[in-house]
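Below you'll find only one chain, the form predicted alone, shown as structure tokens.
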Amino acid sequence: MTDHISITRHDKGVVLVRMNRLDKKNALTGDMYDAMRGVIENAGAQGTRAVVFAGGPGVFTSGNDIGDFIARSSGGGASPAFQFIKALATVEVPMIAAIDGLAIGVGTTMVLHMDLAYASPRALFRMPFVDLGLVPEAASSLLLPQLAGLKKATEYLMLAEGFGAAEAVGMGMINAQVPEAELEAKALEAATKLASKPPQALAHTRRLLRGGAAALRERMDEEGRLFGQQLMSDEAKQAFMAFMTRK
């Protein structure tokens, strides 16, 4: 467990997972990924009926902690980041996101897997994978064109253009733009409503809406293979070095 992820249990089996590393703009470490994955993988055994993901004021997450990610990825095997991403495709309870401010990299791609999502007017979504010499992850190369269309997905994934809450509402990536002061309450209210419904009917409906997970897992595996290749490439090493030097 890590102090950078807080887990709060609310009534009716609602769990609030908060990324809490604000001094680093909620950059995600392996321990943080493991803590979040544990919540969704153990939801059934722990009586969890819905999970809300939130960050702090002005920042959902700035994405991977680059230094931690490189160190863990070079050790071989599946990194905590990819284990968390794969868990998103198989979780069986509703997930809701409350996004305030920065949502970079996985901060955007994880939202594609949420059942409901709400963002503040200052939310900024961006996926700079290509800029870092990498490829998309979390099946975003499959899910984003389905939502936004091929041309806009190309803009977001290849040009790495950012976009705000209004644009995210327009493409159906989030449900609504909500003022900062009301954002978390809105997400918890939605989670409580879902958690209060007949669980079996809700679970069946959720599976029907989302379709089979096989295509998601297949795309995640393909992305992961290419991601691993690119991570070892000269262009990725140069991009990471430039990023760390700027930092």
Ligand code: COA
The other form holds:
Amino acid sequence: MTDHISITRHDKGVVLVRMNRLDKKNALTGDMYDAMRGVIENAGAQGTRAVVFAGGPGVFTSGNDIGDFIARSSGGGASPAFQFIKALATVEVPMIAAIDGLAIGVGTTMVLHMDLAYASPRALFRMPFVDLGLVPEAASSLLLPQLAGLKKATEYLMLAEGFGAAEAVGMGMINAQVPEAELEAKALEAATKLASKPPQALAHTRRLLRGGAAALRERMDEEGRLFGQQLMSDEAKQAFMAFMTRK
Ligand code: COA
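Compare with the form predicted alone: the form predicted in complex with this ligand:
Every chain and every other molecule in the complex is listed next, the one we just looked at coming first.
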């Protein structure tokens, strides 16, 4: 259990998962990944019909905790991040994101797996994997070119250029830009609507829309293998230390 993830049950089986480690810009630790994975993996057993992911004011998440990357680069064992990411590809209930502010690394790549997503005008999406000596994750190397086209995906994943809510709407990564004050209500409203639909028809439709999970899992495995190799590399270790000692 961690205090850095709060889980609130709303009507109709809607669950709000809030990342809540604001002093570290919601950088995700292993415990936080495990708590979020628990919600989506146990959705069926717990009567969960839709899951909303949110952060705090101005920050969805700054991505994986870089201290955790350092621990893993010296042989930290199986990664809760990777297990969470794999669960995103196989979850059976709709997921909705409410992104206010920073959405870095997995903060962006997890949005690719959402059924619906809304972001505030101050949202900033960024995937600085290469700058950190790493490679893309969460099948973003497959999904992003499909959404944005290869050249734009190259800007995002190789140049590590950030983009805002308008650009995310333009490429179909999110549904709409919604003012901060209305963002969570909008996501909860959409979740409640989905949770009120005939569940079997919804689940079949969701599966048909997304296609099989096999291609996603295969890409995640390939990314995961390279990610693991890169974590041990000198270029990654130097990038992590540069972040940790930047102040
Ligand atoms: N891992 C660990 N700690 C992080 C973090 C991360 N991903 N992101 C932010 N933090 C910590 C900072 O170290 C700082 O801690 P401190 O107050 O103990 O020094 C605190 O959160 C606030 O961050 P700070 O950098 O001071 O805020 P900022 O507003 O100037 O910048 C970010 C915010 C997110 C742009 C910047 O922190 C950043 O670039 N973080 C790393 C993002 C990243 O590369 N994530 C991995 C993606 S794969």
